[in-house]
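Listed next as structure tokens is one chain, alone, in the form predicted on its own.
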Amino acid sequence: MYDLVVLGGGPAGYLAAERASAEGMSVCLIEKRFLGGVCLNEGCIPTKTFLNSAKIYDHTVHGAAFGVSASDVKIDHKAVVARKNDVRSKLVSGIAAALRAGKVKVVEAEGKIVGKSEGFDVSANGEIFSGKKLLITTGSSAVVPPIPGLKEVIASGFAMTNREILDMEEVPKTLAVIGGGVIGLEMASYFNSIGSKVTVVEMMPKIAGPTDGEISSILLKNYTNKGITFELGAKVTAFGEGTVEFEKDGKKTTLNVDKVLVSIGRRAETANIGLETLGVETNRSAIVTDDFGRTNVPGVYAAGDVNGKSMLAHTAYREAEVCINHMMGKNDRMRYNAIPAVIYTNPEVASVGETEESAKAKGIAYKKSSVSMMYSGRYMAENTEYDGICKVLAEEKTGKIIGVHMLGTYASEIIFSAAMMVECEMRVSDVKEFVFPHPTVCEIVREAIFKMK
């Protein structure tokens, strides 16, 4: 009998196990594939190794603008994949070492909830592991819609999800990306940089999902200029071996491509894990949780992608901490209003809080300030394209900052400070008293703040 059984070893699962162990709980963690989950093995980290290599390659190829010339520049995609695997392996080993140090029992097998006796019982590897409490962190999987021919072309290797494309060692001459969200755009960015002719097919009239509309438009223009073709408002109707068919404005078009990436979203991974044995409530496959991570079954919690609320690794970390803190009787609850989001394209997109679109939908009266990144001296020193922006939204009456959105270099690193402003409900007048280091790109936030009327 353990104090806690954790089902799933992704960001929410392994961090929860570490935190619970540090609190003195006996913990068993069950993971069917790899510690680190999708983020470390098939998502966040692997894609960033790809994108960093592409950034280095782009800087080298286009270095003449900065007075740096190089000839016969090549990128070895197989070497990039090998480096990705090395980085992944080291990080997985680090997680395993941290769990061992915390005396967490790790079971490398598929787990399934089989009911409740003295504790919550999970079957794995022919054994039953029981916990006084149960935390479900089984994550999510790529959505594979019932489009004619799709299952067949995935089976043949012509079409891929994020899992398979990160192991593909060849560079396709032509690549269709189905879905213009984060995963689709990041992979489109990478393969465009290294020489593929990329076409992005997106059902919505804009790319980048809920990203601020103005920033989405700038990013679209940026990547169109780099050679990516975007088919927006287009619905994929069929797949064939070597072909993708879509309908747009009442007209059907067939793309002939070498490979296809299907990245139209993710679904909470709750099938066949035994939720029905406990009567855990779900909504569209996602486990329903409250602000403490509790499900409708006392003693059973869920965190990470499996609750379907905010499918980001950093959200999963925080949800895991809230769950463990609640188990320990600490005063803590989950808040979702200041969770930063990043698209690691080149240039980067980062945002936190309300967009103009979401503020209008909620009836929030706001004022805004939008400034060019050219107000930052460092940005000007390090770039040749100057279409980056920083936008700050604040409540009309109170001046409380409710959203920050930016496109440009280092946006992913700057957004944390903006998230603190939103989380702490700072006012424009509060931030005006901050001292920003100079010269830095983060000064753009200060510029936007001081231009707020």
Ligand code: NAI
The other form holds:
Amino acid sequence: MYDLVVLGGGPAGYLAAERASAEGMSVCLIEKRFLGGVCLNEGCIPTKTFLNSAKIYDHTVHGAAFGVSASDVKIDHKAVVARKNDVRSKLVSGIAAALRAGKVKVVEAEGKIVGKSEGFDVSANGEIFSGKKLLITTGSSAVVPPIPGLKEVIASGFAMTNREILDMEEVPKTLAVIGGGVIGLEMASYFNSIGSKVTVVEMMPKIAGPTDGEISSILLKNYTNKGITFELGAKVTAFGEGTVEFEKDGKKTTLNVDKVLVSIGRRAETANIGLETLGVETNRSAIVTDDFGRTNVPGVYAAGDVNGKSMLAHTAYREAEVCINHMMGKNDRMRYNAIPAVIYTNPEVASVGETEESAKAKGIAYKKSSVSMMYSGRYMAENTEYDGICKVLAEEKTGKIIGVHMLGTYASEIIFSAAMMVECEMRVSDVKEFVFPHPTVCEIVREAIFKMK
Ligand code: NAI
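Since we've got the form predicted on its own here, give me the form predicted together with this ligand too.
Once more the chain from above appears, this time first in line as the rest of the complex follows.
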């Protein structure tokens, strides 16, 4: 009998196991594919290795503007894939080592909840692993909708999800990306940089989902100028071998492409894990949890993508910690209002808190300050396209910072300071007293704050 059985070894699962063992719990973690889950193996980290290679390539190709020229610059996509695999395996081994150090029992097999006896029972590898507490961290998988032909073209390899595209070694001459959300845009950015002719087909009238509308428009313009074709308000109606058919403004169009990426969202992975044996409540496949990570079954918790709330690795880490803290009787709870989100395109998009759109929808009266990144000397020194912006929203009455949104270099790194401002409920007047290092791009937040009326 373990104190805790964790089902799923992604960011939520492995971190929970580490934290629980540090608290003195005996822990068994069951993982059917790879430790590190989607994030390390087919998500966050692999895509960042791709995008970093693209950035180096782009810088080299367009270096003349900075007085640097090189001839015969090439990007070797196979080498990029090999490096991705190397980084991934190093990180996965690091997790395995941390779990070993914490004396976590790792079971590499598919686990299935089979009910409750003395503890919560999970069967894996023909054995039963029983825990006084159970934490479900089975993550999410790509949505594959019932569009005619899609199943067949995924089976043939013509269409891929985020999983398969990261192992594709050839560079398709033409690539259709279905869904202009986070995965779609990051992959469109990479393949556009390395020479594919990319078309993004997005159902909504804008790209980048809930991203601030102004920033989404700038990103659209930036990538249109870089050669990506965007079909917005376009609904895919059928796939064939080598074709994607979509409908836009009542008109049907057929794209002939070499490959297709389907990135239209992810769904919590709860099928066939035996939730029904315990009566765990779900809502559209996601496990329903409260702010402590508890499910409706006492002793059973869930964290990460499987609860369908935020579907980000960093949210998963924090949710896992909250679950373990709650099991240990510590005072902690999950808050979702200051979770930063980043799209690692080039330029990067980063945001935290309310957007103008969400503030209006909630009836929050706000004031805003939006400045060009050109106010940052460092940004000017290091860029040639000057379309970056930083937008800060504050509550009208109190001056409390409720949202920060930016597009530009280092946005992914800068956003953490903004997330702290939102999390700590700082006011515009508080931030005015901060000293920012100079010259940095993060000074842009200070510029925006001082321009707030
Ligand atoms: P997403 O929800 O970000 O975007 C999906 C897009 O597909 C939406 O814009 C939607 O309107 C569009 N769409 C849906 N059905 C469609 C159809 N039939 N035809 C055309 N367009 C359609 O989902 P995505 O990009 O698959 O990412 C999945 C999850 O992974 C997200 O929750 C995201 O947060 C996470 N993720 C986060 C990353 C990051 O933090 N940088 C990187 C990659 C993924």
